[in-house]
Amino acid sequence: MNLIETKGRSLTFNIFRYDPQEAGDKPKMVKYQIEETPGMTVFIALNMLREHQDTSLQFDFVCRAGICGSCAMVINGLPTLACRTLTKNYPKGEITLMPLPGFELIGDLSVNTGKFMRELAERLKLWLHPMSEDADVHRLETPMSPQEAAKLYELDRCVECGVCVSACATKQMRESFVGAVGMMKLARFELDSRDSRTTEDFYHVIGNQDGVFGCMTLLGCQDNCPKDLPHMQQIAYLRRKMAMAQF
């Protein structure tokens, strides 16, 4: 018996194209025309078009996973990872590809996330500050429930794609607003009982209109993180803490 061989459908790519470091290069949009294959996500099919068709396409990966969160991007006006975004879900076969907004563009869809989220760091002291001073590395480590630890663990899934950004119209509009990933941060060491910072100490830092006071409960950030952390549900527990703080 002969197998017969179907072909998949075609698919259209709209892709956003600019390099800022190209001189006389204006932004704009390419078309490209790839097969489809099975269990084919935008990931697969952006490495494709960048080995058969056009190498100078610039977008970020390293894991393929879901878990490094480089291969974050606007698809279809959504902003999403490509490695988990299946072809298949686009009927039409028609999928437009638009870097994250809210990012420093180093060229197509390829944003700097990194720089975005080391100053973030650095602005909201975002690491732990232990309760004591003492570096006695022969010292046993403070126990800690299994609770407190689970509590920590799913915050800690944070894998700072920078999709929450991109989809929250607070920091689209204020630049200095910190976003859910920072307050998201923030709240991991709040949680944490081996940290030694006050309420009062946090208050400083996000108890203002860029913080947890200038969210507009808009849930972009709750709606489109692939990793769906509870982003409103920290947001909103920092913002008690904050309005019943008594100084």
Second form
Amino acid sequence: MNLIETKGRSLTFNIFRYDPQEAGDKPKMVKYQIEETPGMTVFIALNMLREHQDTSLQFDFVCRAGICGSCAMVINGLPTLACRTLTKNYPKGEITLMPLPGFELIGDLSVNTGKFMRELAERLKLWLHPMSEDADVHRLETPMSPQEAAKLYELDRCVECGVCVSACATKQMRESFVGAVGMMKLARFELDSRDSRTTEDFYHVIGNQDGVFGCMTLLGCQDNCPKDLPHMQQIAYLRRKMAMAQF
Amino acid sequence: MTVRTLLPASATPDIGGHPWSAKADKIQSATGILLGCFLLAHLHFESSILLGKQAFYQVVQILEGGMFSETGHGFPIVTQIFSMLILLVVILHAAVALRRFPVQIGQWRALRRHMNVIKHKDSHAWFWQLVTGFILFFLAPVHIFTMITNPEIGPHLSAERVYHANAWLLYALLLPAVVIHAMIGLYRVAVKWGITANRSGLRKLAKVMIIYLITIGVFSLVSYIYIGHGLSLPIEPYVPTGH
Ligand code: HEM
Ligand code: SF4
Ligand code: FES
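Same protein, different condition: the form predicted alone was shown, now please give the form predicted in complex with the partner chain.
First the chain shown before, then all remaining chains and molecules of the complex.
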């Protein structure tokens, strides 16, 4: 690759800046210019900005490979993972970055999704509730069918990035609504043959206006999930299951 | 219900299933489907005026139960009874759908803020369903009450209502509102219960239906205005040819 090829266009980043810890700080949008490099992602650009232009810029990342789910933010109106978003996909070279709405703001583009996910797991009890006989550690577990395992594995791909929560207008309007990620995960245990919870148990958790019947099927979750998880199908499944439980 | 059965749910507000949540959701969808299907039929019957006065006259006689009378004329009371039933369904539908309204100003602001930050088509579609639902809350009962108090329908009688009694103004607002609301609504019922996985096809169908229904509606409204314009008061009911 010769040098001329690597000399890229100039990108304009419009970044939300606000530090709640700093007294008197007000939310504002700040413009940055940066030269594009081949294969540049929004995550790489942010690191270059922080390194060369503004060391106070706050954003999260860990894996830079779409696995940890830390780097989610709103990029030109679409919530997604910064490390999987190539800057070359923006022909105008203008990129606006906002923090994910609906989460506690740590600063600039960094939000506390971890706290949300933990509270959600506690509220919905998002762990396996084994059958009583399985509690005996000396007993061999019944093998699971490969089809069932594949189905559960598919749903386990969630990286807890929080995109589906931010993309949901229902969740933004109603704080107490569980949101898609919670229902996805609950459906995963509902489908798990090892889980001892009955339909009534699940109804007790999500059979209300803050659960599956509060979902208005806006499908922001389905359309934005960076892992392409089947929210629409899973929530509809839970809705049917829960609706049948009550006559 | 005793205090003991009520307590756990109210003591832990965020957990505890409520039997009425499932019922309300089912009622909302069922009444929505009922109204949506009724609308599809209604707009086609009403648009038979595009095939001429004779066609519309016959449709009205059949729907008013003309086959059960000696003269072949229908009974307007059929319209009255049917209108009351529809009114009942609309009230039931509105009562459960009102749960979805952003009733607090904070909720409304959250919705608007979300729409400004996040670009998402289906959320915008829901917004329009909400706005048109709100409009229908006022306009639909007006239309239905008129049909209960003045159930006379016919090529000339309807034209009188539209043109001389200025109902065209109501219909011009009601038509786009109800069509948009109902078609987005039927699309939503299908995806929310998982009736089909072909979402993009369904969305296209909804768009085509919105354009189609508004088109036939506008054309029939124009023809009623045209017929009404050509009639002078007092209106003589239409007499079919060959009788
Ligand atoms: C009169 C003709 C009407 C028709 C044909 C109709 C049809 C529908 C349909 C098919 C749905 C989808 C149901 C679902 O999501 O389960 C719906 C939802 C809705 N309707 Fe109506 N409706 C009518 C009148 C009204 C009125 C008068 C209101 C005002 C209160 C209203 C408010 C709503 C709202 C807010 C929703 C959305 C609920 C949600 O997203 O879950 N509708 N309607
Ligand atoms: S379901 Fe998708 S969008 Fe939601 S948290 Fe998991 S990976 Fe992110
Ligand atoms: S940094 Fe881990 S998903 Fe982006």
